[in-house]
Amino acid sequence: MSLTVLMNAGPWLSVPPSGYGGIENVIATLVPELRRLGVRVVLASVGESTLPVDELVSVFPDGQFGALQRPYNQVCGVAQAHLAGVVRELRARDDIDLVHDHVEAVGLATLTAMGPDGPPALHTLHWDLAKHPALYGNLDGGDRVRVNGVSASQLARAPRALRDHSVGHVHLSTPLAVGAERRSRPEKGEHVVVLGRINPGKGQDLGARLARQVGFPLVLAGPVGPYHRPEDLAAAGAEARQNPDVRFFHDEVAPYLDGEMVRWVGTVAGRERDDLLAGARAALFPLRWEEPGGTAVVEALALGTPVVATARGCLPELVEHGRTGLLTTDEEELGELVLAAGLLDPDECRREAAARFTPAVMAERYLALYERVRHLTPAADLQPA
């Protein structure tokens, strides 16, 4: 395929990230498959990114994620500086067939502001679409800029103007799904895992309370604000509480931690994360928000671990109740479902992941969307795939 795509990852983390990094991990999963299919990829990221690509474009030498803890008036120009560099690159060359953008809000705004002279663009929506009503409710990308979601449920909640620019959704994938159906059955322990950034929407406080109440060992794995290790958070001063996720952790989660029944282990990645998930009785998602994508969900399934979750957001799209997991609309029922999850077959979880959530499946789906976007169909005539 003769196609050159500028993949805009943004200025916040390297690709792949060294630890937690949802969007950057998605890009690190997608790009190798696109290149295997013959797509030439120009990555717009930070200079320390190590993902093999055809070209790397960067404004910042390293990730700017730490800057997000500073006051808005000190950090608001970071993403704009990165996007300005992307626009300069696009205007200096004529070989970019399409921009695939992943930068929240400012990526979409900048690409639409380029007007009809810019290249075709696809902006992937990785987040809660209620966050930017002024932007999404008044979007006008002309016949050049389109968006896609990471689940059907996410797009169903989008403002009308955003849905009018949609070319459909693409579920997230994981390299762990490749050959997952051929793996030997993992040896299961009694522990349950909540994997993800610790914040109110993910519901770690609910999971911790249920673990103590029902009686199952729970491991919380994920960062608290900018702090990836318990010792780093412990060393942080009182000013760390200015971060809302840090306040949530101290006020709502920490009272349940006892080092035995409920533990927080910080960010886990690579083999450590895989072993933790594969050996778990269940992966628990006590969600209090409409989860748009669910990377950790497909990772759990690929490792043969049933999912127990609040039936919100994309969860009903990813998990088959009674086969690959257990879903409920009742928060208090989650604890009992965790105990019942041991009756589900890990092989069914792995087979489902191997069929639906491999990087190859995701790349083929994006290639189809790229072709739709490049045809420059008027937005009014679009029907989401």
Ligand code: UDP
Second form
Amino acid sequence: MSLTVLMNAGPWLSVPPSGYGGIENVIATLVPELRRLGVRVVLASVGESTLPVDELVSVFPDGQFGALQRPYNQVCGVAQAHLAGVVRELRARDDIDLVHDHVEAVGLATLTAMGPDGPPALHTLHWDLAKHPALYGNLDGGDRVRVNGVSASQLARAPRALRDHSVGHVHLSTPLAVGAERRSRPEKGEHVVVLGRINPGKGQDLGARLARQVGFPLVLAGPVGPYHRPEDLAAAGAEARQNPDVRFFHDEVAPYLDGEMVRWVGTVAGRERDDLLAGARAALFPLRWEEPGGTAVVEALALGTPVVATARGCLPELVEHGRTGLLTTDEEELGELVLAAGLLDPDECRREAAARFTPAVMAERYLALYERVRHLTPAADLQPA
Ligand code: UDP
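Compare with the form predicted alone: the form predicted together with the ligand:
After this comes the whole thing, all chains and molecules, with the earlier chain placed first.
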């Protein structure tokens, strides 16, 4: 008998997303693999989602992400309306074996509030678990609602009550890892890339300073707040500074930009992103936060680019120091490691990605967790993997 999963992607963006959308991208990567393994997928998303699924249920016709710019009292009903639609659906039918939920905070709260009559549920924690301490610290999902993380280090820092509900972690994956070991070797340039949202936690200011100090060309790729292109940010008025990432960029990163040694190119996508990463001497992650999942890390490895990073969050789980990258706890050392990264073998990075970070590996792992959640075991008996 086949398994039917309600995959709750939430009301914010379509699946797949048309641009930015980390969680929606994970779902778009996971669902085809699950279906290949025989799982029926009912997707709870917005009406404009185009991912092939067995059924789509939605409350909103299109993505509500833009509403997040509005004050709390105007936006707080959006996720609740979506979740109310999911609960209606779950109550009206009896074919859903499990809910796989990805909606921050509200998804977990609603599924636990359904009580013993609700279906088994797995809630994936895609974010920093220091958030929502009142929700996570007092969680009681009984034997029915479980959570998983995207790295072991993320869960290790979680509040006790949340860890007690955990069935382990599943590393992120990338379609770029499929056949990565068979792709021809990329031509390497001199440049180094920092790929990600421009944000204090991602540490672009540190990367830029070290590039100027040590002397390596650095390309910063990623959005600054809502601005994806340098010309859009330049055209934005003074009110753009209300966004903390815009302030960070102007105050801490822009002073290092010289259009030559250190450049900000805005968001790169598709082929342009892949070529930029594949041709880089290293992908630099000068992190100042505990990176929970690190999609860009596994993408770099899949493209044969060694990772140089502060040894924070999931980095030591994803990168093997001396083989697929170079890690340090001393941020001042990152510059020298960038210079040394040229000695690492791109083929090792690609082999590692092909073995560990494909969508098929991720889907098999989730399928195992679904089975575990469905055959309900008292929380105390579950050892996080
Ligand atoms: N990304 C991109 N273009 C950019 C910057 C980032 O496509 O210019 C993508 C990147 O390839 C990755 C995602 O955005 O797939 C970022 O995910 P990650 O987990 O690395 O960071 P998050 O932003 O979720 O903390």
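Rigid core here is just the name for the largest C-alpha set that superposes within 1.5 Å across the two forms. Numbering follows the first chain given and starts at 1. All values derive from a computational prediction rather than experimental measurement.
The rigid-core alignment places the CA of Leu339 less than 2 Å apart between the two forms. Once both forms are fitted on their core, the CA shift for Glu317 between the two forms remains under 2 Å. After superposing the rigid core, the C-alpha of Val59 moves by 2 Å or more between the two forms.
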